[in-house]
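The data below hold one chain only, encoded as structure tokens and taken in the form predicted alone.
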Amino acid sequence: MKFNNVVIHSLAAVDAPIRVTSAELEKQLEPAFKRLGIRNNLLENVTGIGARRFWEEGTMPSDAATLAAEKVIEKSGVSRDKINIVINTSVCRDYLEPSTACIVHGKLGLSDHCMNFDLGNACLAFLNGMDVAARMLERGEIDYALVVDGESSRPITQATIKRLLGKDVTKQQFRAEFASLTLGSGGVAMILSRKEISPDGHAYLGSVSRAATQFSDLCHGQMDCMVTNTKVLLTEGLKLAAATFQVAKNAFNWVPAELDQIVIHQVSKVHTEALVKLLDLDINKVHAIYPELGNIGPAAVPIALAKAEELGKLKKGDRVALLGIGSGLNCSMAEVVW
């Protein structure tokens, strides 16, 4: 899909306060590591993750929703009552009902007449989101659109730990289990509107999607517990970002020496270099998070591009391409004219 009358008006992420090394999580896990055989510092040697961060306890994901979308709201200038739908795409929630977009919505004050649901996608979420806010804008039948996600990845990591350090645990339980140590956690927040509403805006092209879902087996999570074929995983979605990218150079008329710069959902050091090796992109062009953040799930794509936002690496007028992948498998890419 298209979009002649989108733009991306404002973008800001929040980072949560607890910086937890890999060598600390290995810590926590040295009986399991001894009893089974395990090397140390494997996480951050296969990773590249050397660090992420956790919230404090008791930190819901609409609590860092609302972090990010209060910078962003702020950082806009425009009035919460002008807030038409606001689209929250965390794998993590508050509750499975109500919605956690409710929550936000909510806390935020916005106006009754303001529309708000959860989007979930995996870690293709908030690219969904884009879209989805994308179509009603384009179309003129709302003003502005704000999209959320806050994710928590201290729960999940702390069940993992003590589940891992059972007894009757075996090495191919924790290969299962090994990416949820890889998690993140953050807040970001995104507000679009319309092209004559915001001439200032960063043109938000469009995006094209494929899916692979013969593979939707490869990856099953729940808040306390994520269980992946990593490998296949990896193989892949490989295979499915490279159809994906083919379609987008059609679509976008990319060439990738001619993108400016581009924003990867970042799983790890393995995936992302094996994505850019095999896109034939150049690496210098990609923002890394992932060494401090780890995996932020649907968050990281956003939060790369205000990371990259924050530090001026973007420039009026540089062609931007946001790469999502997510399991179930499905991905998208887009195109943002800074």
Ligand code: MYA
Contents of the next structure:
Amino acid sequence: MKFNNVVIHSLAAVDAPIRVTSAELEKQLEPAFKRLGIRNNLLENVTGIGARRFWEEGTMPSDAATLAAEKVIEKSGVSRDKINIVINTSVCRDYLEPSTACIVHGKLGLSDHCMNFDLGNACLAFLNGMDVAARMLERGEIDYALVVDGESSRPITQATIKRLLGKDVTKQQFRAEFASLTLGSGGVAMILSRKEISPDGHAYLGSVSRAATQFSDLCHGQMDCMVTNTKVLLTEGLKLAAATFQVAKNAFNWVPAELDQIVIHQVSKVHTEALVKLLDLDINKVHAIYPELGNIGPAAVPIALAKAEELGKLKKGDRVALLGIGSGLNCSMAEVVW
Ligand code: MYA
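Alright, leaving the form predicted alone aside, put up the form predicted in complex with ligand MYA.
The next block holds the full complex; its first chain is the one shown before.
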């Protein structure tokens, strides 16, 4: 869907405070590496992920999302009573019910007429949340939407390491759980608005999507365990990304050389380099956060965008492509004119 009247008003990311290196995780896993005959520098060496962040013990996904939301509200100057909807897109959640969005709504002290709900779609949910909000904004139903995401990889990382140190663990199980060790934590929040009331915002032109749900069995995640077929996920993810890119090229007249910045879902060095090669993109235009932050699920694309903004990489008028993908498989690609 394309939009004429939707802008990103403000964006803010929050880093979790504890930096945990891949070397530290690999040290903890040393007995498993030895027993299974796996080389012990695989994580940092092959994925290119040197570190990820953890929140302090007890920090809930809603706390992470609320921190980012407080930051974006302050940055934007938008008063809380003007926010008409809050959509939480986190994979991690405080409880199965109530929604994490309602906890964030309560912590922020938003008004009783501010709608709130969770929207789930694995690593793609933030882009989907932007799209749902944009449809309401385009129709003039609302003035301001807040999309938030808070991820906490500490519980799954610690549970995975404990499990993989078990005496009965096979090499096959190790490989199936390996991707869990790439996950990271963080918080991000975005305020979207209508161009006519926020003329200085960054135009959100819309997105295109494609699905390949015959591959919904390639990555299954719970709060404490994720099982991934890394090989097939990489191959089929790339195929879906290429098909979606073709649709985006047609919809937004994309010529790779004319895109100024490309913000992609952050999985690993292997995935980034393969995608850049396949789509004929310029790697210098791709802002990578995975080396320091790992894979932060649906928060990865907006956090990478926020970091690029903080570093002054985004100039007014830049054409920014957002390339998202999530287990399922689902893929969306969007354009923002900064
Ligand atoms: S779901 C989360 C998905 N995340 C991951 O899969 C991250 C972890 N995976 C990787 O980094 C790569 O797939 C690896 C393989 C590195 C595993 N366990 O040449 P290779 C060893 C342990 O065959 P590659 C999500 O985010 C292998 O023995 N070790 O490796 C949403 C060898 O070691 P050695 C393993 O295929 C959806 C070495 O690695 C495993 O190049 C994302 C190299 O082997 C394993 N499982 O990489 C959809 N596998 O040298 C995908 C291999 O000692 C998106 N090894 O023999 C794709 C597009 C991306 C963005 C798109 C945006 C639109």
